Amino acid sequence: MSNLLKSIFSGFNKIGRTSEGSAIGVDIGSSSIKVVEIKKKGGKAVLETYGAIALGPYADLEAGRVTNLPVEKVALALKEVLKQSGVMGKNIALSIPIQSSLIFVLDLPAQIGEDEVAAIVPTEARKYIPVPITEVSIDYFILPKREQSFEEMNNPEMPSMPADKINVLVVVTQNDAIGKHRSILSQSDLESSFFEIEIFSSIRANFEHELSPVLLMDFGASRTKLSIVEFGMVKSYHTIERGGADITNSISKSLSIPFAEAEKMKKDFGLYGDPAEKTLADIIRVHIDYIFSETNNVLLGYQKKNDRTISKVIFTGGGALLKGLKEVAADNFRAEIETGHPFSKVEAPAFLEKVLITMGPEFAVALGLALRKLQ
């Protein structure tokens, strides 16, 4: 492998197989690349294959960096890691990136008929998004009402559910983000089964079967996206426009470092800090000190609106293996902290299983896609 590739290539990892029945999931985001192929053998989900690249390098910048490029270099990285990974399919899933979407819940009055709702959504919608109807496309899911807990059914001082409304989650996407991605597709002489927002990848990938309230914490590298999940539906969704990328920024400019040393140490000490540069966690725990106050701000926010708080806190995405992160939120949120696992819901050899751990977050959105396609 050349030195460029070396400096792009953050894991690969190829298991031997052929590409027949496989489902091949691919998540494009502003730094990085994953991919991951799975199959379904004896009823089980089994990983074949997974890789990752780097985006930046193709910027002329350092890997980690965030980047916005044209289809054309995007597709060259998306055909190396592809062929690095030794993928050799050519129907994907791929995900489409939060920021070109808009995810809201309605409520809507409950003697409304499901055949009214098609034509009373994209009025409503209108007043929730910026651009031109005619720019975005609008998809709708109504919400199954959810029954009385135990707690609740026993407790006649608990506020009871409001039965005059209906739920209905609205998902709107930029058709220009969408052209983007077909374009992409084009040019990497691929196809694709379908289009899916990264955050309902994620939950895929991450959740297994929540009674309760669940906030689900990706932590990209550009920002960090908040879901209050429900019974596996989106309740809530909201963005932090700050992630791990800024977080490097910080120390790079901080310490007057290249990019590329202050991403290392960040990864090497985290918010437990280094002790020869006694500074590192406090520049890092800025930034995770006001993405956990942004964060409470949505939490007590869904209190107060649904009466009902959040049981357990799910962290993902590249970032959520930050070292002393689980601590600090633990001082921060009166719920369980959990980080994702999404590996676990695919079968592999036993060796790889310390790396799939500490990997598994950042491919949570690629899997996620892998197994809807193999349904």
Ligand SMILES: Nc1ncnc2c1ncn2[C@@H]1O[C@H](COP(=O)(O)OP(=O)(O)OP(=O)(O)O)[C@@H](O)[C@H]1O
The other form holds:
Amino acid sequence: MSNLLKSIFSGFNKIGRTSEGSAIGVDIGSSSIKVVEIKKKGGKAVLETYGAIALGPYADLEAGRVTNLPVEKVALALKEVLKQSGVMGKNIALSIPIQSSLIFVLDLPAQIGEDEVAAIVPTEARKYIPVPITEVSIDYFILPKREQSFEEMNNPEMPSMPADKINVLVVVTQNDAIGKHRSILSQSDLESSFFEIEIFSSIRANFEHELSPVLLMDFGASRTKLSIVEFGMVKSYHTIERGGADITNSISKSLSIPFAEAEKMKKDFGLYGDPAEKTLADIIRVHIDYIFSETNNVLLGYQKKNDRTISKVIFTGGGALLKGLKEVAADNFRAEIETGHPFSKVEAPAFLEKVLITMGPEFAVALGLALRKLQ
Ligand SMILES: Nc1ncnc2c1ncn2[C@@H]1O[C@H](COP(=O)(O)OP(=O)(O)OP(=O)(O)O)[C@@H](O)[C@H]1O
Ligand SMILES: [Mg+2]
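Same protein, different condition: the form predicted on its own was shown, now please give the form predicted together with the ligand.
Complete assembly follows, chain above in first position.
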């Protein structure tokens, strides 16, 4: 956020501010921390403030770099970003990075009662978990049976979902990761009402009422996260170990320029390319092609297994702002492509509208957390 905007913004929202009734979402990403505070006014969610801070400098690295900081450093950065954004509340909702968890869907026989599922999930989940069961926390959701699609109703030849199965979404989180987040909070003199794995926050922030399967792509600095969502539920989840910082690294190495300069070039020109540096677009394109080809494999697998096609792709995460990304995506996916606009879910001053559209992808997780807190 530019300094000018920040001061306009903090000017307008400082008047009569209290932390009462507000909901604060905090997303500790691999390259930066994002914070959003909202409040309920007259039955509506209203944006109070937001802010971000790069983590690179806390590891003596450039902004935009992927970090793996010790608790003390993260706590320092967190306190700083809360102060800069004028957040006053002490109770925050915090996201847990997806790499600390495992998400999968179990197919169980339909004869099993819902009460039996609780006992079966840990036993079944053990097959998927590479560490002792005592080191993780397990959560699960029974996925609703989907309705027949329009094509199925009109085409008796089409196979429909077998009625002899129930699908259970299982979410396994490492206790270590939860412990680390608890320490960050206590060292920052904060409390948390809940932790949530980042993709669930992002889904809440980016979805409206989509019913048919949608692919949500979170283009982060360290990795790209793919969630296939149907009826608001995660049906399938994958990570691609490639992100925005890898692109900047390549530009920096190929053109022998510092990381910070490469980061700026990437943001200024993206896939449209720099007229003065003909190879830029190609360097970026290699990574985007890799991400999209991995994504195609995931989609193909999903479509085969579930006999459902993805009708829409939603882009989120800072990397979603890459210039030309949507055009390349339009050639790759046979689906509608959209960039998420999470701030459309909250009221904000009209003069911020344009800024909030561009900031949305980066702040989706933090906003999604705050929205849950407000409910
Ligand atoms: N305008 C832009 N064009 C291209 N890339 C951009 C733009 N703005 C931000 N990015 C990239 O987005 C990435 C940061 O996104 P985000 O804040 O979502 O990541 P993160 O949450 O820190 O990472 P992760 O989710 O992988 O832990 C960086 O690689 C940054 O270079
Ligand atoms: Mg992120």
